[in-house]
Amino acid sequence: MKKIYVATFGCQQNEADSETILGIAGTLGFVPVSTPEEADLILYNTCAVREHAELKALSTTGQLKHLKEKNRALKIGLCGCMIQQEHRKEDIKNKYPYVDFVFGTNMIPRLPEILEKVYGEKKRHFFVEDFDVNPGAIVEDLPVRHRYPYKAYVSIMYGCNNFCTYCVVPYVRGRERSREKDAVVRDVEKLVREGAREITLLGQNVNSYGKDLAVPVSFASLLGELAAIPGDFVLRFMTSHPKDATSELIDTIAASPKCERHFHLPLQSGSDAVLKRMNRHYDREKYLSLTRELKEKVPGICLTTDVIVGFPGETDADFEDTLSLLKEVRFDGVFSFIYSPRKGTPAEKYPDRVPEEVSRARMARLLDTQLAIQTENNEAFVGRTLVALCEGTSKNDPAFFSARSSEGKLIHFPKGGGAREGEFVRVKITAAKAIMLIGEEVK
């Protein structure tokens, strides 16, 4: 049996790729190790949203070099969203001869396929086809494995239809292909009797699931199905886009208790200017409006979003109304970044680039301001007893458990309560920090 080492790079939709690339190669006979150095195939699943995630993967992909001199029989391989994009590849074959076959983002279900031409053909191979020439047919009951018995990620959809000038999603995975109502409900079903606790529903733009169906199926009626199964298990979703984010979903969260009080929605700026420049298609207004929806039908929700700092042509006034916005909806978390060009996306040609140190500057007026309001928002927290799943031990004190709560928070108890890792706990909160709350287990 050949042993196998899978590194991911981005975000969950690279996660659940992942799993299922451990899935097929394990019913090749694969089995996964823990480090590159007792790898007979090592895999990399890269990401390509930002610069620094490109910059990444290709540095520790050159740190591999060492062990294919040692062991000419490696197999070395790299996939995802970097390697659909044609510079990439080409950086591939030109500069680490050492990697012997990539493959797009479209074709992990014709893995098998692949290892048998890189372990029978003694040349390298670069599997990456044209979405237009080969858009990515959706492959159901595909072997996965799962990181973790008690929470799993379940894909509903692939690609991305919205071409934000800044984004190079659309080209590295296509266009959006959902997957069949029937198909995602016997993945949940499945995964609640094999004992899952938490679900998380993935897709680049979730809101716009079931549009391009023969039957056509809407989010908020798949959230419904789903929440419906019988089971003790939480339901999460990730990525909503705010054009597409209805009433019906925000009714069915409403009404559904298996669907946590948290709602990530992508803001990006609160400029209606830089917006309109990033091809959002939504305005500021219409924004505010679905987080007031949003915290009006469902009490105490917790809001999270992203915002890009230093987008071209951000000017200062741009960077206040974000500041603004920020303070007006509260949100309990923001993922910020500094505005990083993608080669082929309409924004990488913007004049008036923003300087870094500009950048820089305005990054840290956002952290700073979006630290106070989680700092206060985290405090209102402390009396409280929330219902949370335990993830097992912390990653900063081995005393202490670590569990995330319906609103999305992480919660730091310690051990010796009878709390067990996969299982929902009762933890009352005594203390708060910005980033995480503290409390101990309760009966």
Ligand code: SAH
Given for the second form:
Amino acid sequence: MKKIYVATFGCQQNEADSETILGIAGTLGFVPVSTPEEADLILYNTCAVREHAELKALSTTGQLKHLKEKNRALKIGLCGCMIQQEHRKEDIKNKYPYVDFVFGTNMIPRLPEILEKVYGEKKRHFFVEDFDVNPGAIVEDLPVRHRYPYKAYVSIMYGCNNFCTYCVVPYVRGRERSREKDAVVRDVEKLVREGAREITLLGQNVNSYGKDLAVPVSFASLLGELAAIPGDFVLRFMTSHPKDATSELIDTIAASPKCERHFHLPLQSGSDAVLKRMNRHYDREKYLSLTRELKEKVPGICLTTDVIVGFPGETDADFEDTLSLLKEVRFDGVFSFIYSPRKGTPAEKYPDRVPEEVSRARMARLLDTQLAIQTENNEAFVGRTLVALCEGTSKNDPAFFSARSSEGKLIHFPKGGGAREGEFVRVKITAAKAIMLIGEEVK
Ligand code: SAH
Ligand code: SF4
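Would you mind generating the form predicted in complex with S-adenosyl-L-homocysteine (SAH) now that we have the form predicted on its own?
Everything in the complex follows now, all chains and molecules, and the chain you saw is the first one.
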């Protein structure tokens, strides 16, 4: 029995991929361990979306050198978005001689064959495919080792066709490929039978799901069909692109109690000029009208978003447009990032880079504005009772549980009321902070 350690950097897609990697490795006789020191095989599933993520993956890889020196039989591999880039693959080849192998984002189904070569041949392996030659077929029914019995990720599509000018994802994940609707439905039915309470559908742009299928289907119709599966479970999905979010989708959410009352809708910028240079294919007004429709048709829905600060050419006035939009929509959470130039993307070559200190100052203002809004939004929950999925002991206090409400709110409440990890619980909210609610269990 060999021991495998997998560390995941980046987004939920990578988390889901790592669960498949562990599933396949399990069928090959590998058992997962929780530290690299115990492992015979170490795999890092890397991210490339910002420079910071790459530097983290590289420095963590650097720390493995001494393990390899102690144990020559140890195998070290890298996969995921970072090494799918030619220049990073070369970096690994030349500067990280203790890395035994790398494999690209569409090669996970071929893991058995990859590991056979890694263990069978005394040389290093660099398995990365060119998407133009090999776009990556979808392989169904791969084994998956779900990290939690009660929460599951289900990828419904792979890749991205949008080419937002700042983003590396289309280059490292290839073109959009949707899974057949029946395959997704079968997966979700099986997970529900096995006791999953929360299922999160994944794709870079779930709203364009199904457009590439032989018989095209909309994401809304997939969601509607999944929501009709009987059982005690809820559905989440990410990520939505505003240009493809439809009224049909919003109506489906409104009609189904199984769809959670939370919508993550990346904005990126509140300025029309910046949105155009980002190649986002919507403007401020289209974005605002979508949020109005969501709030009208799905009462109580909470909205979260992503914002990039300091995109090339972003002026003070552009940034003010972003702030004013945040104030108008009153999001329940904003993931904000300072623009990070990505090699090979159009924006990397755009003029008028925003100086780091200007971006930092804008970011600080954005956070101030948003935290004040979030605190007010959260205070409005005090006195209300929310249904939430109990996710186990709180990281802050072992006497408390953490739970996630339908609206996506993180709630802490004292143990002892009978709640159990992995089950739905009703919590009466007694206090609010900017990033979480505090409550007590009620029957
Ligand atoms: N497909 C999803 C997720 C993309 S990556 C989507 O379209 O929303 C997640 C977030 O990272 C993006 O929404 C964006 O806000 C941010 N991001 C992507 N590329 C970036 C870059 N080069 N610099 C800074 N932030 C970036
Ligand atoms: Fe990147 Fe845009 Fe595709 Fe999202 S939609 S993955 S931001 S290119």
